[in-house]
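Just the one chain here, laid out as structure tokens, in the form predicted on its own.
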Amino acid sequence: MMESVLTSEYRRLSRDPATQQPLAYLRLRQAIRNVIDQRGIEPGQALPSERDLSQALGLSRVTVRKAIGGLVEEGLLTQRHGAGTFVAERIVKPMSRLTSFTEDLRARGLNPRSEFFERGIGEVTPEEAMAMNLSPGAPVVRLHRVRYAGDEPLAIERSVVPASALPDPALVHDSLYEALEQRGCRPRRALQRLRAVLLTAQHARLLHVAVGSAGLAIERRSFLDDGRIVEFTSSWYRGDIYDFVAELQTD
């Protein structure tokens, strides 16, 4: 089924003059991603082989890997050692509420964990006190982690929390505004700042990416109704994995 549906949209592009690549592995690319977008084929759904493409297309495996290899790239698919190709499972973050890590994991059915690298007590650096309005000296709690869904690393956070909303840093588990929460400290909005970047090395090794890959640095300062700061967080999220969508009103 996913054989012939592929099919008859490369074969769409290749007769419709508006659309005709003249490489046949940049029409295979575009088919490839047609079927996605139009659902075709769903998230965590495995591609047919390369052997299966290339005879029904009547091309090489050097034109259908070159045309799969593009979409790696780009993120679009995923490759499996020895079980094959698969549509990327994307994770849709709204921008409209203010929700944590493991909210929107659960809300998916996902298993959301942590893997802590700093957990502690320190006092507030320059540029910590700066962005958070806090007074130099300032205790404040440190939690540098990687976050999954499973086994599978999604993101990399640094938090730095002030002690008088989060005395011991082992109250946080999993959820830092659940440890917040129970503290009556639970932020009421925040302001977001994201930009696109290259994975680092470290970074790219974290998170099982190849260095250099499409990431997104995203900035959090999370405020309590009476305006004080409480949560400032940098994360790095994988960019093949997170789309970050938000809805515009005209006024």
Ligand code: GLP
Given for the second form:
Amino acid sequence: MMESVLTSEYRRLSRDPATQQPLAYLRLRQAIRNVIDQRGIEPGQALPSERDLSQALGLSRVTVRKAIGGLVEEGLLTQRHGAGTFVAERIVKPMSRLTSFTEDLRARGLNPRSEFFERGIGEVTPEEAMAMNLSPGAPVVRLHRVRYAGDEPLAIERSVVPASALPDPALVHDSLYEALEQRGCRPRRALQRLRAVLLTAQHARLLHVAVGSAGLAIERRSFLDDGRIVEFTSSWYRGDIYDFVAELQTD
Ligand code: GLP
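Follow the form predicted on its own with the form predicted in complex with the ligand, if you could.
Next comes the full complex, this chain leading.
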């Protein structure tokens, strides 16, 4: 049944001139992605075996393996030795722990990566100065990046960090928190605001989703032990992949 959902989506993409994807493994990859998006296969469920898929689709095992391999790398599928290939559960992020993007993804066996649009130093703007308790003209490091799991974009983040905590933007490779930790400036506490948004055309393009898709806008202000603000970050997460989970207790 699941196999037939995949087969018909693959055939549909092969017929659809708008797909414009001559390579069979990329078409199959897209078909699997679509079926998962439309919940044709639920998180935690197994995919048909490589052999069954290659027979049903008339594709070589190598092609099927290549299609699946890319999705495993992106974190959309997971493989358990001897048991097969499964649709990954959504990325669940506990809300009460002050962790970094890199740590959250590594904890799930995924491969976090950043693409930088900006990694520079400049003067604080009046808005930033108010938000971060900084004096006018104070130097700040600015990062603007798309955060990925493998090839899959998950979030866009804009961070501002006082140069007193991070004097050189080049110190940030993949993880901002790692760079801050090395300087003894890892945040100890944070205030975070989270709201639902519809992703704008620009954000949707960077996150490889349709314009107007659901997203989560998150603002985080993090503090050092002495109360100084060490980051002010605005993020836009894809709503279809991230789950934020909070633990609630009575007093
Ligand atoms: C999350 C938070 C950001 C924080 C980032 C640090 O994504 N929303 O506020 O700056 O983690 O992650 P990393 O250390 O991987 O750069």
